[in-house]
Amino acid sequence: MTDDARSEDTCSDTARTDGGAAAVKAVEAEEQPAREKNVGQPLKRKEDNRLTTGRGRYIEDLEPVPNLHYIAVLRSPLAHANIESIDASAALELPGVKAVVTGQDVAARVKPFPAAVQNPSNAYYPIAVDKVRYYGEPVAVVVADDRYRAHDALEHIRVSYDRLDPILDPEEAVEDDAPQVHEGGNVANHRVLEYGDVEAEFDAADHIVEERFEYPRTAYPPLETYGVIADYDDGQDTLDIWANFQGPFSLHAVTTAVLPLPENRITLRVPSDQGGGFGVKCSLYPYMVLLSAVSMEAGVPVKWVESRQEHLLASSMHANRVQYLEGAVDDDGNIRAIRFRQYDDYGGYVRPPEPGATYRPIANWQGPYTMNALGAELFAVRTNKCPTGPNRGYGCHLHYFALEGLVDRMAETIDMDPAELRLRNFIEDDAFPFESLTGGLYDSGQYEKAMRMGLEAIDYENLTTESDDEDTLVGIGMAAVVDPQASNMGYLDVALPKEMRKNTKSGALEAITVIVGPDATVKVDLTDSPQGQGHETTVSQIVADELGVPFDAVKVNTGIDTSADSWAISSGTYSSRFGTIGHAAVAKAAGKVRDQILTIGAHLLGVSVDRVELRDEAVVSDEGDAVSLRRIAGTTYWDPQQLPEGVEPKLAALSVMGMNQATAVTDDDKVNSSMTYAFGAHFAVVEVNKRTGVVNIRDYVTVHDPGTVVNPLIVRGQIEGGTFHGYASTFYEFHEYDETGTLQTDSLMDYAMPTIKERLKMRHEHVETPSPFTEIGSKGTGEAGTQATVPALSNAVRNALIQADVDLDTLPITPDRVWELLHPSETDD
């Protein structure tokens, strides 16, 4: 029987109404080879045809309401100043200008944002109220019937400032005599944490190794910038917001908490497509609130799409960090303990989810190594720079830059090969699930296997730093990282001492709906806003396997509508969470539908459910009789009286999934800050030209263990993208402010982003150690590349430079900086 013939036959069966399971004519199943599983196959991405042919639907494509007006934002030309007056009278006289909204207008309509720090000091609104605290901070907003008229009107607004001295260095900002960004002081958060007897371990160690590391500010511009539409309806007293908001819904809660409406009168809609995110669009919520207040004030719906310059100037950056790290190590290579003191620069305001960059990596502070104790002194500091937010790897790449740099220095101190030191201290395979000193619950891993695989791939045994060219220094570097995924939001509670904590929280939920229609096609509704990760493809692979249907029979809907979707706090695509809890929720929801199909199919065949299986779009009994999925679906919708007693007429399931490992912080400051932990080891061989300072990468190898690989092509793409991101941070990208606090890198002419021409060529190896905590064993893959690349490359360059008695502890590694390190006397001249 051909597929077409069987389809016609089952359609005919579906149309019969002779009732009862006994009347069902069973269709004898043909002997066919089992369909190959979709999970694990390198299937091409479903979404690519749409996205690569200009048919994606982005925020700029939306004009969802009539009478849409446009806004332009007047931004501060000073980093630190009191606002004496704002005169918008000339702007208001221009044709097409509807309103000019100031900070005072906004403060009268919304509440200040909450803060998760000990010293919140002054209120944080989405626009300066009486003082500007960073270059580019919004000062006034023009509303006009045309975006060009709105921008033209900015030139007619007169603002009088009283200039103040800025403070830009996070270490200097903690000094008592530093200029005060806020009246309550520049230190927003300070904690001293200790896990184990740190002093005893350092006293007992054969060696103590110390180093200072400095990680710069970086941007992470996606192809698509911010965009918001806000429409306040004063007749209905409702507010509709459209935004390319990356989520998560925890920040949606922050957004709605400051607006003057209950949450059930506020609807957030996110387009199905976004042009990248990398964490930056989590920080969009201040503008969502700003445009909401402007719509209320002006009485019209308003739209804003950020320019590239605005994005670089004042959207969000990753915090820069100064970190002092110490390691206690014995002559035999046993790492006894580490401790560090760090200063994280959060700019003018510590806005949620900050100080996440400080605390997000807490569970994996010790990385892949066993040790007896760990100590940390942490400062979250305010300066006169743009506020910060999540970035791919969120805090981990900064930490691993320092930790893996320290591991190399410990190896040098005890004259041990750095690979051997790492292997000697790795957590062993049989130790999983492994609880870290800080409360992390590492689920699974084969760290030694992955490391040895990488060493073999790069031919480590035969590598040498000797060079035939006297102008070239050769360096070999490596890094090993534990990659946390799917945040437990409870990690932010560590920012407060236990006596200040109220209503501690945790959470990592995901809401997924799977529906089988009357024709047996499958629809999956996600409450996620993917930014290009390939959700439609991996979800189709998982659901197709669970329901025994073809890959192309599954339609996946992305985007968010809080008025229509079933959603849950923390739903969102960030922190590599979809590969962990997203995939798990999809499998769980599809599994529920699979059980419904088996129950109904067994009833129609007149056998018990334990005698049937779901195979190739049919429920098949152990005697070979079969009833097609199409017949079962048709019966459910068109002939429900044939269903078993007590079975609802549906083939649909909603899974709102949490994970038991997401527990709140303990009184001794331990927290499992993520749900799963992947592993990555990277290896680099570089050449440094002594005459030019240019670094050439001779070879680069990655090894990753993301648990079960759902789609090898997508995993590879994620690793390559993350690795390229780390490569950019190592050699190209940083934000530079001058002494007045004016950003010097506010265009792509000045902010150096590598392009495809500077592509890093790399080779990949994979290890699969399924997670025991997720439905199909998969973990995330989006951030490991970023975290491991920065220390692997910086260690390789340093390995080359120390041959010329030059050390390296600061990023980025630009040619001019390398040249200055190699030629200090000429630089002094």
Contents of the next structure:
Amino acid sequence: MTDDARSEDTCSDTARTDGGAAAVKAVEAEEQPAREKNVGQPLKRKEDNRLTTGRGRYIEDLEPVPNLHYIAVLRSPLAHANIESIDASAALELPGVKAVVTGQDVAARVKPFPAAVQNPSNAYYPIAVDKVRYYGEPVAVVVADDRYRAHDALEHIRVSYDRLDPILDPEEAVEDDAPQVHEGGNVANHRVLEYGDVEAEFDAADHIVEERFEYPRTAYPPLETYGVIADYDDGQDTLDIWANFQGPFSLHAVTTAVLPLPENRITLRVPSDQGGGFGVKCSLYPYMVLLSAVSMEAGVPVKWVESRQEHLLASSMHANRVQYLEGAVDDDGNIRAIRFRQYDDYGGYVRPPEPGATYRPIANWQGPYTMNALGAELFAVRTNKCPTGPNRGYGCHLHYFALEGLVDRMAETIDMDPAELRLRNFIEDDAFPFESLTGGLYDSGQYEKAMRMGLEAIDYENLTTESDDEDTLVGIGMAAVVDPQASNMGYLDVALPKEMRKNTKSGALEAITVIVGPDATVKVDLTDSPQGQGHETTVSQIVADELGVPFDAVKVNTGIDTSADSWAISSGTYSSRFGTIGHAAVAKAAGKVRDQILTIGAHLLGVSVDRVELRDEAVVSDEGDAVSLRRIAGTTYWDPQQLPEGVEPKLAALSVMGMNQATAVTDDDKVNSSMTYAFGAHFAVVEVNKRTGVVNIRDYVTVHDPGTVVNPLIVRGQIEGGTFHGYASTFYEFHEYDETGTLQTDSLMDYAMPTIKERLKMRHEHVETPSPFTEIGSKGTGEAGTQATVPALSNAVRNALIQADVDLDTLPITPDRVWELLHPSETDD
Amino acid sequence: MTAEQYTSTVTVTVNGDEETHEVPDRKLLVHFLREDAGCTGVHQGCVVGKCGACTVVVDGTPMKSCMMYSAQANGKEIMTARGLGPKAEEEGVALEDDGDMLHPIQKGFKENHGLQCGYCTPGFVLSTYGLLSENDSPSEADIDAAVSGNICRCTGYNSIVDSIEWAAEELKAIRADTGAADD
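Now that we've seen the form predicted alone, could you pull up the form predicted in complex with the partner chain?
Full assembly next; the chain just shown is listed first.
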């Protein structure tokens, strides 16, 4: 069904809006076919005419203030060194160079960022102050009147370094004699958590299955890099920042906390379009602070658009992880418990919202499986690598790579089909809402139905790993994941033991404003900065249904102005949250406006409000009398005397929505770390070429349950894109450092982003189990694909390789690695 | 002398309008188009010729504008994504959509959800324009070859292939209906 198929019928209305006598027009209600609902339709995106014609407005396109200067950043060529001296005198003599700002200058103006870890000897500034801790760390900033001139000047700054040994391996970094990234040890955070009697379950189990998993440094760099403009106005003592920041706005609080101005003097503006985010742009805030300090120091507004090389080497990556996972399983396939010890490598600084990669998945550590106990020992470690931050799947794809790998190994141990083992242990439909061992509240799901749908789609019953070609190994893999959305503000509190927690946090808010203007057009102000998720379209669908207006009549304003918009501390488009809480807040705000319209409409019709309904742009009474929305709007704003007593003359509502399920951490370390929990199951059939190590994907099926689907086109796009990212980091994309800590993958010549030739063809199945917790039942769907793809594909390749007695427990699965695994004798030195 | 002191007067025709600017010889075409000619729909993603976000059509051929100095474009005709609709109108193949005149390629991306953030999209539609100018019935392999120099981070590409196939069929159908190809 397309938008063309929508009913064209609308209530006719000839009334003027000039406040004249109320003209009530009778309509034959029964002859008006109801307008078809917009929610659920694959409507074409409102954004696309603008974006396909190059009329998007991205950060680089903005020159919001006069006298803009440009900056270039001098970066450390060493992973670990003390800075002995910086001599910028030659650079300052170049034409057009206004200033050179160093770490000492910045540290005199801003405070170090706060940290959410136990061992805070961290002192994280947006630029190195006296020591560099990763390759590419900013060391000095040139301010010039031209982008090219700023870059020229970098070559004229002399920095003297005292080189130190780098530490790069997270397991080695916890040793006492390891080089110290910061004083006080490399372990920033350490916790031992236990839910249920883990020891007893392991003692009682028929089998204990163990495996070590290693997940490398990955990233999903967006095509548009960072951009920041900062303008400190010393006359007003105000600071204006423009940046393509994707939220969460809890990091805006982190940003403003370190600047020497109160929050009401700092304005952040985010443009309406962003060229991708994938979590990476949450980590833009250090540069917002850096440019603010530079603008203060240089006395001019400054602009910076990050180069691709800068982005790859020093913006943000996902933490790499070493995980030792153990499963306790019985002969009959009952999974009793799991426990794990993991080392998360956060690089040179554990910066907010880290160590989120460790704790964000806490509520869904057990995945879709019932079990009796769960134990975890967690290390957040500092090394001499780029600092980390959220990346699509945040923490979960790493966890599921290991957990789903372990499930396959448990199945092998007890000689059971891996699909059968999963089905046996799934949480059953009637158990929802289901409280996980760690405090998660899974809202809804039909895991078995979704799984069986996928098994049928891939024709699992008839699949075989037998190959008629002796050079080819065939593998079958699957993975099932519980995907958390709209993260709780409070999950990071688990990083501290209860006696160290000062102020816990709860909730996950979103603020949305819906306004019906005097001409009855509808405007929605989001405090979100979409990066391609089609907010303008899905919001229009929801609001059109709530207010009974056409889809095209709704104007959605994206982008943020913190001085003008009503925003919430967790606003932003991240953690798959817009589909969950964003949509819910939109529906709620529109519902409030709808109530206002009905109240005023009923009054104008002279009937009680329970006798009217809103449809086809009119309030219609049960007797068929109608007053148009345009008439109601006109009366409200132009002739408020006609309104019922006590009703404010406005058709506008702000919804600052929280969800009560998002409670603060309990004393026994339980937390519901997300608002809703979707389900995804992926299935893969692969062929491994023994002679070349190349993996070919023969078939790929996804099954997702994202609750109510608002726009199937957009949901499918999110699943395809998320799946593609998981696929990319399984086979292609990863960040590689050499033994000196020098990044080897700092351009698109080395960092292997897949092109159209490497695309993954896939088929999709859907289950819709609406969330009972959200206004319209929708959940997020941006990250589930990523979380399920990595284990499904790695399990499939491993399933092929074990036929040649080769195991696989690390990524990426590049042809040379596969070849080396298959030909150990030829690769031994 | 420093590099910036060598300048040239560059004249190019961008989407039908002549643009003349005195620019440093080292200035890349992508920066000339964005900063001097006001074409902010030309995006830069990598500046090493790998991502294709900055693709423009130079004298009929898609080129990566980060791989050319602006002086090398002197005297040439350039089309950006902004110019594609007017070009389609000129050729009699434009499709009206919500008040805009879109090229069937642009419409194809919209119909098939071939874009999400839209940052790579101007480059993709212009590479596709190059393909469909030479080949009105491209195979999947032809499509892969024509746009493998453009990177998309959002879609996973399957919907882009659908978009291009849709556009090729639509263009052929319009031309068959109107005889536009014979003009």
